[in-house]
Amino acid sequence: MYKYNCLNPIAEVGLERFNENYVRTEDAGEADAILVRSAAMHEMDFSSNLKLIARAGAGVNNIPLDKCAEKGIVVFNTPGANANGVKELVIAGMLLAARDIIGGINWVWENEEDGNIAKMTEKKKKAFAGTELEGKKLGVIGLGAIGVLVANAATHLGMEVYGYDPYVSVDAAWKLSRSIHHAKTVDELYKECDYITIHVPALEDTKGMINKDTIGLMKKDVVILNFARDLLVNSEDMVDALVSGNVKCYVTDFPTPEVTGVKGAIVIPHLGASTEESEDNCAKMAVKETIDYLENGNITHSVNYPDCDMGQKGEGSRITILHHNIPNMLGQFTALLAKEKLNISLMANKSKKEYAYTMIDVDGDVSQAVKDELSSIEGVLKIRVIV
């Protein structure tokens, strides 16, 4: 019987996918794993007990990710599960740029008594023109699940579409329209470009990542669109851009007190995933994830540790080890295993940095001795033995 804890209401739809071997708990000290959303964890204490935390949601800021790895806990995210949702969202930011829909609607709101209004919006519906999106270049930086969609939504819309990742997956690519010009570096993008869109995750190499040298590269009145992470952009820098018109418009679906009122900011209050699908697939997905380590030991998508299946336990015993990567780990856990005469059918290992999973299919009982010695071998941090 497992236990699991929600820190945040998560869907049922995906709730429903835990079947009677799994108990709802409201004390997270006792659960093998929780489930959230945008709940902070850095202050929680984690019990011996916490086998994973599965976040509804892309994100993991709010999560200690390398103090779970330390405890052998792994974390996992939902990659690409509320892609759609955001991708909706920025098409919506570019038209929102392009044209000044919200101008407008507020003139209305404040004529609403006007008896002449219908007259009047003849008048001074000029004051809020703007332009198309088609003939328009748009750069995508960051072709991932979201970049993707994104660079696609925009080719059928007919803008000429710049794609930009070095580290684009043979999955995105072949998912990515082979209209889109591959712009060999960023720079190239900002050069060219009209609209300036972001889809990177927030790592010490692409935190300011926009900035007033980068902006400088930029055409004048180029429109720029973060959907992915606040910290991407460099907030002072922007407020500056939008003062002196080089940036014509700034898209953000993360409010801070820098930018927020100032002319030429859109600001959206982090709606990027605020759908019900968005919310659905995610607990789905964060669920099946769940499921799968805690019955299998397999890891798929996870930001701490290294991604690893094996498929469906068989008959036997499967034993995890989560471990630093350091030398002779695996001659060590297979030389204990052959003392006590357990034959190894199936074995992967899988490193990510300084951590590494091992799982190991053995033909017959673990005994808690076999795994008291696994365990104190010097690196380990959890054993988990699934009958």
Ligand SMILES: NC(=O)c1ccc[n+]([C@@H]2O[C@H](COP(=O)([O-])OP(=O)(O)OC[C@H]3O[C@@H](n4cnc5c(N)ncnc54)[C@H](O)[C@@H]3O)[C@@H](O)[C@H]2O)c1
Given for the second form:
Amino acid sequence: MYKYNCLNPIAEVGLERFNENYVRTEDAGEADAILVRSAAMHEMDFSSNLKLIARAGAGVNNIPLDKCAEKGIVVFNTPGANANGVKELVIAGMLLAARDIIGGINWVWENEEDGNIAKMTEKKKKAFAGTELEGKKLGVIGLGAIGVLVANAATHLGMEVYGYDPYVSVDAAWKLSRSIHHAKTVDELYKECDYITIHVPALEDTKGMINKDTIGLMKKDVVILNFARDLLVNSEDMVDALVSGNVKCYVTDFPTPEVTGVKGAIVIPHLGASTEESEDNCAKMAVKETIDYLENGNITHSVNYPDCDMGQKGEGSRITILHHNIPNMLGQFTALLAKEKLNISLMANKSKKEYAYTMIDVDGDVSQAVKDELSSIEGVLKIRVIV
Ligand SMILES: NC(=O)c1ccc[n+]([C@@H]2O[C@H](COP(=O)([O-])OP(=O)(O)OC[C@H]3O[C@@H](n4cnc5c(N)ncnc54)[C@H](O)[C@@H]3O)[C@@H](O)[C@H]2O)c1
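After the form predicted alone, can we look at the form predicted in complex with the named molecule?
Full complex below, order starting with the chain above.
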């Protein structure tokens, strides 16, 4: 029987995937697994029984990753689970930039008392006329979970799409529509496109990537969309570009004091992933990762340990060892098992920065003495035997 604790409300559609072998506890101290959204965990003490933390969402700033790794607690997140929600809002953002829907709706609100509104509408509507997306060029920077969906959807709206991602994964490349132009440099995309949308993480080399120099390469009247992270865009440079008219419209999911209220800025209060479906998908993925780790020892989408998958546990015992990434760990594990005459039927070992994970399937049972000996090897952080 496994115990899980939810530090935040987690969508029921995810939790109902736990079967009768799982029980919910309100005491995080006795849990095998903690599911969390945004609750701050930096000041928490973790019991030695805690095996994993699953974050239903992508960002993990609220979780002390190194402290967890050192205690042998695997931290998972759910990348891509909210990608469709963000994609749909990006499409809405392009439409809001292309047509003055906001100005038009505001005018209707302002004139709600006017009995003559139907007649006035016909006179006034030309002030809110816009352009269409079909035939326009869209540049997508970052072709990960969200970028690929945006790029593919835009092709169906008749846009000519340019994609740029020097580190694109094989998986993402397979999903990408063949009609998308592969931009060899980001400058090519900046020069060509009428709409530019960024879908990269905030890293040292991406922070401030949209600034006065890169805007200088773009077409006058370009529309820029930022549903990724506020730090990717230099706010002061963006305000200057909006005021001078070099950028026609900046659609962002991140209100900042500089940009909010500037003409041409469409500022949305971080609604990209705020859909019922996104929350459901995150919960389902977090629970799936939890079950697979507890029952099979498999790690998928961890942020502090390497991913490692040996499939479903079969007959015999599966030993899982979280340890430091230092020489001769595998040699010590296998020598010890050989000494105990335990036959190894399958083995995997993966590392990520300072940490590593070893999974070993053995025929037969593993005694407490063997577990203790494995645990006492220097560099071992946590061992489990799944039977
Ligand atoms: N608005 C929201 O509510 C919301 C919700 C989810 C995610 N996000 C943000 O959206 C962004 C993308 O998320 P995702 O799930 O698609 O991430 P992802 O990890 O699946 O994809 C990111 C892609 O960016 C690429 N990349 C990295 N550096 C690059 C560079 N210098 N130039 C071009 N490409 C580069 C990577 O190769 C990867 O393919 C992230 O910043 C994430 O935080 C926002």
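Quick caveat: nothing in here was measured; it's all calculated off a predicted structure. Positions refer to the first chain, counted from 1.
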Inset, instruction - Pick out, from T275, G208, T25, E160, the position at the hinge of the rigid-body motion between the two forms. - result: T275
